[in-house]
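What follows is one chain in structure tokens, specifically the form predicted alone.
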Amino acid sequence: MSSKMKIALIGYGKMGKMIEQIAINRGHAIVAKIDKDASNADWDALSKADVAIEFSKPDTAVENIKRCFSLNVPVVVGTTGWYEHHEAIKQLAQQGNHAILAATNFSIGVNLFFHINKILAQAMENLPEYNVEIEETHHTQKLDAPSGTAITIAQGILAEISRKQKWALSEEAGSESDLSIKAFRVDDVPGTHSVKYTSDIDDIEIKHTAHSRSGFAIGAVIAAEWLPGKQGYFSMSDLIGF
């Protein structure tokens, strides 16, 4: 664990409050708390932070990231649903020597799942008798569907299995080349993701079930401890090492 840091929280909802408690327990100080609408924004306090952790909303995340860049504050981003801006933000980070670590999921277990998912997809490339689909379930407060985690899982499969061309929500999938994602929203479900390969003979399934949101929060704080002093656009695979 790194030495004591000054952390700014951008997005002070349930996740922000959980991150706050974990960060304090790990010896860090919270120097700014900015709610997801930035209605109480203290940008001067943000400028004093060693690192910011951003869990706001898809429509405000990009501006929050740019604000951190302008203040030369490294930023860990857990907000999902802003992926059309990823390349532009990556270029800004590289051109301005800024630091950002963005992830669809900070859980160490989920990132191990991402790794296993890619290995399994590699094995399935030459087994066309198996069809593959993704299923994800989250709490009803989650704003985007499918989840960013499910999209990352889908991207891992699409990179390895040539017979699948793109992902689509199950109700929109219209071709065998579509990778179907079933998205469910149920009260009080932190996050469950599964990948199932189905053939006439058997099924093969891998699954990750979060018992609480604490795994996401701990991972975000670990990322915040890792990021300062670096330059560029990073992911959890950079942190974990695969």
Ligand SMILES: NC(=O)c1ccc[n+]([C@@H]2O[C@H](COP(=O)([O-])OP(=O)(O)OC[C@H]3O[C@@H](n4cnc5c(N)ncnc54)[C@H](O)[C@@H]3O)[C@@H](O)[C@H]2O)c1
The other form holds:
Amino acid sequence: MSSKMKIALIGYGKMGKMIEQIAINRGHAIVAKIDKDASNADWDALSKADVAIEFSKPDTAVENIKRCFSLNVPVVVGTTGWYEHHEAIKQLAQQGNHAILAATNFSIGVNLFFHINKILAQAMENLPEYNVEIEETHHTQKLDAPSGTAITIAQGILAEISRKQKWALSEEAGSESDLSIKAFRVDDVPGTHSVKYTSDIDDIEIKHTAHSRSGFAIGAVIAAEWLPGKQGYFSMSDLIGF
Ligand SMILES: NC(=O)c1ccc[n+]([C@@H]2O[C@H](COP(=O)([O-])OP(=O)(O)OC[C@H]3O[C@@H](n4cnc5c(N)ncnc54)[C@H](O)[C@@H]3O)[C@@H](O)[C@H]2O)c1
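For comparison with the form predicted alone, would you give the structure of this protein in the form predicted in complex with this ligand?
Now the complete complex, all chains and molecules, led by this one.
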């Protein structure tokens, strides 16, 4: 895609506003801003965009994605908490030759963390003396728990460690085979995730701490530069290559 793009924002909250600044700094134009109560004229403006970036709410993302599909606008989706619809959206994208890149976390550092998490989990498959649990901390306005990022981390572990069968919030984790996720909500924390392996002898912990939201916003704009011209359902690992 050419260096200057026409970008539409869907969701003009904390993330939408930060993405706007970064997109403009990278030479792009914002041609539409869709928030709740958007008018038909706003959606007409969106239909002329090269790409849309969607950071709204768990219960509004799916409808917004479908609307982008119907207008043939590629869409980068950062909203979390709509996992039960992932498969259906994937199929719609593939059948209709639409373009979507969805990620629970756009930060390059977190995607590196996902990679390290899988390698560590592979090694731990044969070390049953280690138990594993996940912790995440986010700001108090976050609507979903556990975070989408924590769920992606959990999926990386569950794919490798057969003694864990499913993830569960710590207060609901009942059996040894549950992968427990502790979710904390603390004012102003942009996002902290850790994976801790514990044995009688020692602990091994990997941790990612976001200092601000800008890593998510930069990653989303890079994804928006990458997606136009492609067809199908993509994730950040398609873009980063691991
Ligand atoms: N993937 C990532 O890297 C990443 C990073 C940060 C946040 N997030 C997720 O992105 C989402 C947004 O986060 P935020 O911090 O900007 O939240 P926010 O609450 O500050 O902003 C959400 C915005 O969406 C608007 N909105 C409500 N209904 C809408 C609709 N039907 N269409 C369009 N917009 C609508 C709200 O009015 C609000 O302005 C959350 O799900 C959050 O978990 C993802």
